[in-house]
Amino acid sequence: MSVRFERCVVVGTGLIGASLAAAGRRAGALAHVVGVGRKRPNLDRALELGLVDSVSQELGPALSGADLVVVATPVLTVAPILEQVAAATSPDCLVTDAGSVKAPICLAAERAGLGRRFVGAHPMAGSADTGSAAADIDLFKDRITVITPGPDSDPSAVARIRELWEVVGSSVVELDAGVHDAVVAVTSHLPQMMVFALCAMAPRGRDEDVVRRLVGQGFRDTTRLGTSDARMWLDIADLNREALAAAMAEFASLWDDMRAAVEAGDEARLRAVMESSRDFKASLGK
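Could the structure of this chain by itself be given in the form predicted on its own?
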């Protein structure tokens, strides 16, 4: 392991930020981690759990001497934070993020003057739990992290950010930011919206107590993310609205076709969808 940052500032000590801080410290890649956030109890909890070395509610002072800044805040807050980071850090300080929407954030980094030293990242890991208390030092183990370098990203910066995610257990995939956003709209953002819709629909016009009693394991498995943070997902829907809306429209078209097949008793049309589903799911492995 060769990657090492002496002073890493993690802005946002929620599930992702606190987990990366802990995993990076354990791997020896992060010597001293400063956790930055708005809520003192969450920061104190991160410190108490040993996830970070020090904490601050003020971003400016925390950035002094940083050689790595990780922005792990809700996606709509990343752009203004990047402007502050650009103004308060040295040209040798690398900057990355952990947002699940990449193109707007990478563009914001370029506009802030961070193009050479910014490498966008999206760890494909998480849960419905939030805050530093939910941190998991093994959260990124055997998971994919996507990095999205821009056209001006320094190759050495890309290599170091790639290695950081690798030493905390991730397999790293490099993609264009726009390609990333279009794909995760289908594989991540659309499923979350479907879960919200299903959980909201189930009790409508029905005896809610009876619905709860008859919920089977399939419903529970499918709706595991039904308690996900609404604010976070409202921000994601806003920032990736074009790709998400397109994915929702495509799904709605397929759903309408399946509904028509059910109404018509068209077993062949339903079977074709089910077999296509089976083949793709089997290709994913366990």
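Keep in mind it's a predicted model, so treat the numbers as computed, not measured. By rigid core we mean the largest C-alpha set that fits within 1.5 Å across both forms. Positions refer to the first chain, counted from 1. What changes on going to the form predicted in complex with another copy of the chain:
- Remark: with the core as the superposition reference, the CA shift of A87 between the two forms stays below 2 Å.
- Core-superposed comparison between the two forms: CA of K141 displaced by less than 2 Å.
Having seen the form predicted on its own, could you now give me the structure of the form predicted in complex with another copy of the chain?
Single chain only below; no partners, no other molecules.
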């Protein structure tokens, strides 16, 4: 029998929450979805678009009778919401989230007493667009979702949360929350900081018009993330501070080596970096 929840409360009907609601309903895994959010127009839009079955601006009443809660709000707000969820749901209700930093959120779930029935998740799908209007029923298709069970997570909870993220189309990878955070610091948070730095530096102290004219396709592609939301990334940098700072220090060290090699005309050292780059990038496929 495939996974099925009778009353799913999605807290945060932004891109991720609304897309999961729509995809889960289509797959038959979510019988009734309640969308909870602060902004009335965004909730109304989710209802109009048929992404959710009902909406509420108040979390407490919405949680009554829920057998699944998905917290898909900005990462810094997840912990306090988990406390409310712990207080207002029955012991049979499973809880998951969609935050891109996992260890602090999993710790918050344990502290809230949700350890057994909480399984953290990070669907690696995003878009420049936000809000329920940007929802995409196929958002998770062919994407990775990382789940990070804690030491107390019930095995059947882990299996059901895994299945939820699978039925909406993603491939599920199970990882320790700390490992997840250290790796995404490198694969996601580091590139974002690099792009912010590059775009901030490019015009600084130079003739901005000339700089703009000499921006080619390479710069454009490399900096696709240059307009990413500051609020979201400040929160991620805050929540994953240690791992991000470590990744940035590691990058700084390699960068210093490369700069010294450029200055010294040390072709062998530069070539080694370029070849490592090519090997890894090529291994990613298209």
